[in-house]
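Below sits a lone chain in structure tokens, taken as the form predicted alone.
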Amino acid sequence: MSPKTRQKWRNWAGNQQATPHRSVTPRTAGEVTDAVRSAADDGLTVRMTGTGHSFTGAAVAEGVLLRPTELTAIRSVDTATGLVTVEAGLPLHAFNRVLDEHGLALANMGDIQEQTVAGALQTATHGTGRDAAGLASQVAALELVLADGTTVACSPDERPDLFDAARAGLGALGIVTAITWKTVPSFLLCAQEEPMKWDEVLARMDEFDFANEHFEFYWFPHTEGCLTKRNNRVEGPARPLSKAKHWLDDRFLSNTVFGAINRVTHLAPVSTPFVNGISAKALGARTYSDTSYKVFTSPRTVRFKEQEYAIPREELVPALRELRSLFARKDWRVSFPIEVRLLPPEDAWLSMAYGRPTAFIAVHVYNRDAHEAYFRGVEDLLTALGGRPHWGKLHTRDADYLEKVYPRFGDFQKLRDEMDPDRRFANPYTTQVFGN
């Protein structure tokens, strides 16, 4: 574990960067402890980054940056109980393959698998689901290195408050070094993807939510076009997309062509409504079945910036109608579709779905496009409904706002004062969202 000094770090979207005092690549939890204690001796803060897929400054390190690329061991796999313990830096795509080899799977996932397991967990990555919730609800135990350099374990039975707080803790309570996951037997998902008009999707929202294990849809701004996605468990055999169809739809059209479209609309924003109309009309229906993680996740090579808010489920349809009306009143030219997902209540204190059935509305822009006016307008709409911002996606909310929408926010702050009084794990983003 040899430290390196003044190495620039940049996130995936390119909108966050930092040049920490030093970078360290620990190989064990013990080396994380050494790094935290060394940082304390030097009066430096410590942050562990993942793969940089947060758009906020959650992973920005000003003092010591811990890179978890060597902290990737599979510590244990128990196929009888489904409990699997892995180290923090293991990427989700590698974790999914390991689980599949043992006949196991995560019950629900987000739509990419490039993040580290700890990075995805700490920002409350969620996916969409009627019964199965996000990653924070699929954890049985955590191992953390605290600000004083000690290593602790927490679970529902051992330090339960720390467990409920740290599952979505943004690294503000301690450095997560290992996670014990509650997995399920591996399963196949049948994906039914179907273009549909805006009015029909909104009229049938409750029907789709009730009838499907996983439902989401995308709306193409400036058009009537939506793409609905319904994923449900099926018995085998799998009927995956052919290699040619996968390449055409998910690699070429969804990434190569979509990237070219965004380069065009970046240079000529006035063309966006016309281009979106073509994109919406070009969508085709398809049905296939495959291993669950291959259906949950898709490749994403076009770089973008994103904002996502979680609102009470009952507010979803009125919020979407008002959001669409904003496009009629504002001079927005947005080439990226708007994504809508659903989730049952969760119990991790800072899960965006804490304590209530939740709908998520995510807005994106090409990473080279300005986002401020668009994101601010959407944020104003959704915060008026008690919206909770995704911790890893762009927003302007601070502690004064967040304590009003999270029932256990004050408890989190008190625990942070106890666990990290010197703010060893602080950075500008944690200061924004939790206060000093």
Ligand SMILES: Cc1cc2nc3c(=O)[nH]c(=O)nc-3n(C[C@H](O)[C@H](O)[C@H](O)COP(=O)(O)OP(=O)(O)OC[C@H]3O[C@@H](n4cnc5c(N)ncnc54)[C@H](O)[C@@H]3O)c2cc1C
Second form
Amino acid sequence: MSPKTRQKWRNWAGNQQATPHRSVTPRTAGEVTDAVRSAADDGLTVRMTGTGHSFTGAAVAEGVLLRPTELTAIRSVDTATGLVTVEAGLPLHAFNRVLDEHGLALANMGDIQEQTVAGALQTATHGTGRDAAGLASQVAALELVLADGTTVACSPDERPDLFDAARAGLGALGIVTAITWKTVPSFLLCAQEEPMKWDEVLARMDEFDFANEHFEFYWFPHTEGCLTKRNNRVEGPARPLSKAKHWLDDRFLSNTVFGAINRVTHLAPVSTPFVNGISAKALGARTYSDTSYKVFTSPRTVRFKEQEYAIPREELVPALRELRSLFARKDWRVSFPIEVRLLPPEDAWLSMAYGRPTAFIAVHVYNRDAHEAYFRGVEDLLTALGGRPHWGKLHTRDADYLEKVYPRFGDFQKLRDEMDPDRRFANPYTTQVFGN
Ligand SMILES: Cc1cc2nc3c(=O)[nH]c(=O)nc-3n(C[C@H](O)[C@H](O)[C@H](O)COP(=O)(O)OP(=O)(O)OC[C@H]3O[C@@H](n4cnc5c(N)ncnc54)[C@H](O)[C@@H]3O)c2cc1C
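Previous: the form predicted alone; requested now: the form predicted in complex with this ligand:
All chains and molecules follow, beginning with the one already shown.
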């Protein structure tokens, strides 16, 4: 794990950069310990990154950057209990394939599978679900290297407070070296995708929520058009999209054409409402079934910036109406659809869905477009409803705000003071959100 000095790092969206003092690629949990101890000897901060898919500066390392690429072993797979232990740097796509080979799967996940298991977990990454929650709810135990270089395990039975805090810990409590996941027997999902008008989606929101295991929808701003997605378990055989249809819809229309559209609307923002009207009509109805992770996730090649807020589920429909009326009042020109997802309550202290049924509203802009006025307008609306920002997605909140919307925020801070009094794991983002 020979260290490299002053190696540049940037995130997926290209809006966060760092030139850490040194970068190290540990191959074992023991090498993580060595790296944390030598950072302390040199008075440097230390932080592991995932694949840099966070839009916030969550993964920025100023002192020692630990790269995750060699910490990817599968430690154990127990098909009887579904407990699977893997190292922190394993990418989700590799994890999904290993699980599938053993007849296992994650019960729910977000819409891409590029992140590392630890990187995705540390910001409480989620998908949409009526019963199945986000990644933080699918963990049975963690192994962490603490600021003093010791390695500890935590679970509901062993150091339960650390377990509840560190599952969505923003890398602020320690370096996660391994995660034991609670997996389920592998399953097929039937995806039913259907364009629908805004009024119908809002009127039928509760019905869609109750009747489907995974409901979400996209609204194409400046238009009436939405795309609804209902994913439910089915018995086999799988009826996947043909290779040609998959290429046409998910690669060509959703990425290649969408990328070209964004280059046009970037140069001519005034064309956005017209272009969105075409986009909303271009995505037709389709039904297919496949292995769960292939339905949950899809490729994303068009680079963007994103903000996502979690609000109480009961506020969703009024919030969407207000959001739509904001579009009528502002001069925003937004080419990216707005994504709406649902989640049951979670128990990790800093999960965005902690303790309440939750609705997520995510807004995006092309990565070359300015996001500030749009994101700020939506943020003002959603923070007035007690919204909680996704830790990996752009927001302007600080500790004064966050302690009001996270009931266990103070407990997290107390634990952080005990575990990392010297702020070995700090970066400017943790200073922003925790206040020190
Ligand atoms: C195209 C795209 C689609 C996305 N879709 C979704 C989605 O559907 N749902 C959703 O909720 N989010 C989504 N996200 C956000 C993304 O899942 C999160 O930002 C996630 O944290 C990124 O994982 P990563 O591996 O890239 O980690 P990074 O962004 O590199 O790091 C995230 C945090 O984890 C910390 N960390 C990483 N490894 C460790 C470790 N071993 N120990 C301690 N701390 C560690 C980092 O320091 C940092 O604080 C999406 C992002 C993009 C770009």
